[in-house]
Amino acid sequence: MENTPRTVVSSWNEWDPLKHVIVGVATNGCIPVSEPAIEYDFAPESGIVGRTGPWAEELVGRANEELDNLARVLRGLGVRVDRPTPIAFDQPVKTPDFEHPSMIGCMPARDVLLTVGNEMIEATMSYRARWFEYLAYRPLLMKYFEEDPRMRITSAPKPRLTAASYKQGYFENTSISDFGRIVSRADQQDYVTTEVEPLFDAADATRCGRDLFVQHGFTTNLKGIDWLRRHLPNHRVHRVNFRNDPDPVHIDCSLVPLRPGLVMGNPDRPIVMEPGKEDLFTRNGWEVVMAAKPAHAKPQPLCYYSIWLSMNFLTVDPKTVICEETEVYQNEQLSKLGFNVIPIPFRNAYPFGGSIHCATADVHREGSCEDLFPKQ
């Protein structure tokens, strides 16, 4: 009988040596259905406009091959890997406040789970289709709760997601090709969500020890950031925005900490910090490097995500990263920055929720909570 070590839940940043991680699965995944939060996300060139229901079995199989390979690579590096339990995502979502035709899936574990120290936080989620997504991870969280007496599970307040949670008519007469209008509105921090209740996706946060950087955008509102600040009083939670981003969803294609003192930014999306914190990184001696250009001019077929998934790699330790194999420019840049780059195929998994970082959620990284930004 295999002697599996008992769980330790502890992760304070994005780069300390990874010991235990969750890798998502594509099984039972469904094509997202337009809803108030994402009415215009599906560009005509994506190839999924008008499609609904479960993904084709052939596409699910290809995605799972790549996700299984990611799990094998991580295990080969000595990392313990767990997988979520897919539910029937093709069933309708129904609450007293809304109904939605189907769910999405459990490939992007990073979107739902935020690990801060010994606590794993289930995000509120801001899409109706994702209201019950946490159920795929609950068996794992309960197992960790039993095995680690210090582990804490927190479920952020589930939102009602009524019509009041969204700006009515926000996407009317707007298409993804209307770049100038969309960017102008986003640059003014005018997003589809309102402030009637806290909303946040876990993937809008990136962790740097005592400091968390949280993107304000389509999936995280100001009240969600305020909830995180109140819930994590021993941390400094910084609100960030990014200019020129027509679809501000999730931070890990815009700001990626690589190791202490080194952070990667997106050259197409300049960061906007809160007043008085504009130079927080340089003030504390951090080098900010701009990511290399993506190797692909267009998203993967059937994928509605940005080409900047090129930045969505997984840091295994301060010297090792796992990257998508065809993102040759990004991989070359990381190699020049001193990383051992492990390239793997992953583009078939993109339509199910993003790239390698998206597909994972930390359970345990070595290290402690450091103060890396003492000059506030």
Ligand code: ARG
Given for the second form:
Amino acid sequence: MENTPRTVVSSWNEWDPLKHVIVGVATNGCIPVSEPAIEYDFAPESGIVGRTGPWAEELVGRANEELDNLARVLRGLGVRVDRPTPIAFDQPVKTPDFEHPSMIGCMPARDVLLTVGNEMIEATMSYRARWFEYLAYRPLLMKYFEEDPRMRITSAPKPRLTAASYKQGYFENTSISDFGRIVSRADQQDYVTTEVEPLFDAADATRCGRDLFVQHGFTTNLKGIDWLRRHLPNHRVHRVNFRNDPDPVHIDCSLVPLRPGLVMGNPDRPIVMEPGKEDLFTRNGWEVVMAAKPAHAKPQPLCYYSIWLSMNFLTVDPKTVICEETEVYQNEQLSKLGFNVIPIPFRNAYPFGGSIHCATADVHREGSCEDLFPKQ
Ligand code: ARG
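Would you mind generating the form predicted together with arginine now that we have the form predicted alone?
Following is the full complex, with the preceding chain placed first.
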């Protein structure tokens, strides 16, 4: 029809039929460099300890093959797929307040963009390396703005990320793999960021219609959650914490909604809900299933995330999920839960920012904003 806009921005949850999605690219990606918010702890056998700058071309090529394949699979399912525009991520990030040697890349679209209904929110981010990452998605956002007259773009307040935004010496004399020490601080909800300004990564939020669950941890502080709460007055924004996690960032390896009434938890990371909301899921008739154990005993050698990327799959509709092919236990569990599982290779993409859910950002899913937790 003549006046029908070509693009619709609308997505309220993680499971309704996917119509349009962004899939990241590995091009120009750089080896991440430690900064006050995070200490990268690559294993000696990774061969990249002390190295900085762009990832080897061969690694980029292999990651892009898997990302392109994901895009192809999605298109085959009738989903429109867009890709971000990489910029020169090897340039330093410099603002009047700080300087950092390089950026990371634009593979994990999920980390930056949070779609709530017809609004796409660019997260503040909390790592200095990621301050300008939104630039890679701007060409798409401008296009959607042009094509969908109802679409709204919001850039959350850009943080200053001065030394005051981080607890001094949080990772000193330790490393993220120093499980015990970091976990005992994190278990007390004592994370690396301070509360001088709102900070959040988009991937710390997961959407269930009117209810949003947002992980408080290394990348999202309480002010960040408060900003989301004030910004989305028609939603209920729930703070969640996870125990026993040495790197509490991004909720999509810890709490993954599968369809109305079914959410997946991480058996290693007990969920801590806000006081009075401990049984919010069960009270509303939701079942919480624990994810199957990961198929790998150790993370991908160049990847700074955990083995729990096993549960970082993408739900295409309430009956279809795209999963990493080697995660046989996870995939078997999803089949038993009634899903048609589409396995794809993805481990070569992990070093660029995570697995299949991380690499994508919703633009359009069918459906509307439902109240699935009427008993608050
Ligand atoms: N914290 C997660 C883990 O290692 C990684 C989450 C990655 N998610 C993302 N959207 N980048 O278990």
